[in-house]
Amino acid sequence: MSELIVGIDLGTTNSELAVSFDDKVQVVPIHGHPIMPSCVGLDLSGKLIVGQAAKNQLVAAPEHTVLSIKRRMGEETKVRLGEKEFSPEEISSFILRELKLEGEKQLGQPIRKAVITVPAFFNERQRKATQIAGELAGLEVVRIINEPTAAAMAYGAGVAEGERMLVYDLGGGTFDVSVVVVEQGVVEVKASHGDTHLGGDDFDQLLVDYAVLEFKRQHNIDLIQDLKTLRRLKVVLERAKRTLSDEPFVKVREEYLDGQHHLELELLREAYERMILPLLERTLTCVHQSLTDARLGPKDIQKVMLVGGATRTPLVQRLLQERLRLDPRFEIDPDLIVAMGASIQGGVIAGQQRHSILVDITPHTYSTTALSTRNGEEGLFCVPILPRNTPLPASKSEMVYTLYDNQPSAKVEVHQGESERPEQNTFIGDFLVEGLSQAPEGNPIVIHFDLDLNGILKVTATEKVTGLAKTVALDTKGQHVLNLDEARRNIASLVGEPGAESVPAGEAAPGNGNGDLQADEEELLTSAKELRKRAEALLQKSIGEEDAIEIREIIHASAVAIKDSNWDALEEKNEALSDLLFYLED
């Protein structure tokens, strides 16, 4: 029997948990339901409380509830809950755990290994920020896939003759269009576009935003500060919203909305379309550049797919039918599709015989910078390797050379997105080679990209003439500035598990007498021995003697401070060692 991984959609709205065996694919209900709204709270005793528990209490309780919180991946901020804050991921992780933990007692064994989807157009600090989420919740991440990809993976699963789709993926919170090939089992992926933020949230803010406007014309008064009645109007207006995909109008009364006044309005189905046409029509801008993309015309393509909960929304339906001319179709529900997929792939990956092969995409380009004149304007720009819509695994190459004669070394930066400014991309990462011969100015330095399908971009730069390169394999799934040990420690706050232990075992705890540390104390001894570990792996290896040198003297005077209880001292060394480690290590 394979292993288990899972295939889990991590949506804005609602989330969702699938697994593969023997050909078949099957959705896990979660609290009894196949969908778990994404939403965490603190119950009245201060518990954590995840799913319909926790927006059950979305009115009563909006400063102990979250929802999604998806849009935030990949933020440096933080989100209250209760008298504490928390990132972006460890929200996420407590909607995984729950999942995690509740298809265990459904499936009656361990869930260790994960496949977990996310928006096409996501960038890659978002997409480290969901495989982190997973990691806090206690799975091993094997692959981020693009949930359109995973929509393609089950509907493309048993087909044979060629077919042209288009995936078209409308959630709560963000929006993908990707257009695919399957042919003979392999689901190929020729193009992605999308909007990371803009779904069905936002058709609930414009009803929102209509209730009140018409609320202050009926009483003169202005809700738009009292976020519990905010809450309130969302969730009466999401459930008018749904009733408007079956009928033609719905009367909305809700008593005693500001504690004195009724809100009574009556919202008619034509003037809803209305109001979100012009994001519809967002969308549809989306469409036309995956099929630019793509090289295909609306003629080309033979099925369009429906994603998402938001494209039950009748006017999708339509506004695709008369640009595309063809009935989009709902084969499988649109609530779960991403999630079989997800679990197909990982079936796939646990070496389950299975007849469908998915090709990705990059979505984004991956570039290197230069400085030249473009439009009579000298700077730094962008010189893309790896253009969005590549097939991965990918590998290309360009030139670039040296500035002036007898450079001795050159700077290569990566960046991620479709602007040439570098300072309008994603920064991935950097590295110098040095060393370079004596040569005129325009040494020529060539700059090859690999790229597989687990993200890691190794970069090499080698001078043409001589030979002399230098690899570095960047985690292109973003830079991330989260104390893992620290968020740790947070969620064991709110879910009772241990923490992440913060002095090896062995070592007196310095400080005071009873071993309890600042948490910024804590943090700096757990890097230092993270940092240390790292180190001494790294002598074990072929590296030149002065930097082994070099390494032995900060591991000592790490030891030093942290005897002396110096945490400056100690915060400077794990810098420079951290720096230099970030070098040596290919």
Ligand code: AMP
The other form holds:
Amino acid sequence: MSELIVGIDLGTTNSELAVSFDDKVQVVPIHGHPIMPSCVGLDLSGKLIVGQAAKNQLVAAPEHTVLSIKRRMGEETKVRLGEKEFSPEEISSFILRELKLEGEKQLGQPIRKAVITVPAFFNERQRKATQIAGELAGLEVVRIINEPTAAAMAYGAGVAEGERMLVYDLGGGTFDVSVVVVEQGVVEVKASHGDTHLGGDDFDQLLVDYAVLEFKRQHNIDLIQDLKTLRRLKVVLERAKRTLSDEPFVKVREEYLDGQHHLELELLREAYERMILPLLERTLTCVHQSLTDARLGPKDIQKVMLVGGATRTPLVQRLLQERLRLDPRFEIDPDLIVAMGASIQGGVIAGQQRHSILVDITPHTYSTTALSTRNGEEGLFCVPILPRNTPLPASKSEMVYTLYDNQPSAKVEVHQGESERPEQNTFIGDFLVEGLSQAPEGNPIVIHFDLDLNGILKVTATEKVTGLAKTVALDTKGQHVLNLDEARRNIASLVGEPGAESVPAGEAAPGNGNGDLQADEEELLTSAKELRKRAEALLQKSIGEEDAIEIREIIHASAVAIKDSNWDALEEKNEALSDLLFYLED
Ligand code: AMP
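Same protein, different form: I have the form predicted on its own, so give me the form predicted together with the ligand.
First the chain shown before, then all remaining chains and molecules of the complex.
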């Protein structure tokens, strides 16, 4: 039997877990249901609750409940849960941990590895945040794949050679559309587009706004500041919205909404459709954009797959039919298809035989920046290195040049997005290449981008003068490694040590396999941190240029070693830095 690698759809509203066996895919029930609300809360005794139990207390205890955390992934923010504050990664880790624990109960074996899906439009930070959430939950995230790609994987086995498909995915919080082609058994995503802030939650919000206005009109009472009532309204109106998918109208009655007055509303499907039409128009613009990117027209598409609960809205299907002459289909449950596809990808990684193999693309352009003149205007512009829709893994370089003679250093910036202006794109990170050799202006520096199958980027800058090269890799993960320790401590108060409780009786302890560190690795990390602190203090003082360069190189190399969990290399770098500090410190 091949190794167990589960598939997880970590959704805004709901999450699902699936497992692929050689001949079938199984959606694993969580708390008895295929779908678990992505909701985290604390009960009255302060105990962590996840899923439907947490959702049930959403109205009664909003300050003890968190929903839709996926919308905050990648943000440097904290959300309140009772007395404590948690990052989006930490909250998401509670959801993943629940899936892991419940899945282990159902399957009767430990779950250590997972493929997790994200919207195709998730940027670098959001993907990384998802990966960290997995690690905090005690999971090794072997691959992060795009949700529409996973959906295509689920359909992959049943589609004809050469077939072109459109995956239209409208969930609770995000929208994605992808053009997918099957060629020689390979599922290839040709183009992908989307909006990270568009989904069924926005439809609910429009209904809430409408109900608040109606309540004001009927009773002259403004509910806008009343968080608890607004949440109650959202729950009621979300239910009404679903009814409108099957019925032409729905009556809503909430007694004593403000403690004194009832809310009474009749919602007509037609009126509701007028409300949400502008939002759905935005999805159609994305469909057009992805077709244009794939150099196809609607007529070239043979199948449209609908993914995500909000695609049950009849207007979605009608618009696709009327505006694009596309006939959508629902062969696989739109709520489960993504987790199923992710589990198939997990099975393929574990060595199972499948007809369809995945080829993913980057939905964004990745650029560095350079001073140049465009349309007569001089300024800092983006230099694309990996254009949108490049197949992954991708590896490409471009040359930039120094601006003046003997320039000692150069700043390398990395941006993600389609604009030529850096300020209109998403800033990914920057770093300084120092110690450039003495050379006239125009000294070339090669910027190399490596984008892996998880959509995670590594950047290397190499100076190329007289054969002498200096290389620095962008270390966007190093910072997270340190945060990870903090995050582990933060979540430990609610869940204990990650993974410790997850192995069914009789199984060996998971050792390092679940993401926990061994004691000697902890020790290496601690001394790396301490040495780095001392080295940075030293860099503030006036030490020789050569020594400063050497220190920075060692700090960089040890950050890379930490990121790659390369403990031998870290030990070596710790020793080198310790020796250097011995000579340089007073
Ligand atoms: P997902 O993120 O894929 O779980 O989708 C959740 C979204 O689908 C939420 O906004 C739900 O309110 C919405 N949804 C679920 N069922 C229906 C339905 N029958 N009609 C309209 N929207 C629905």
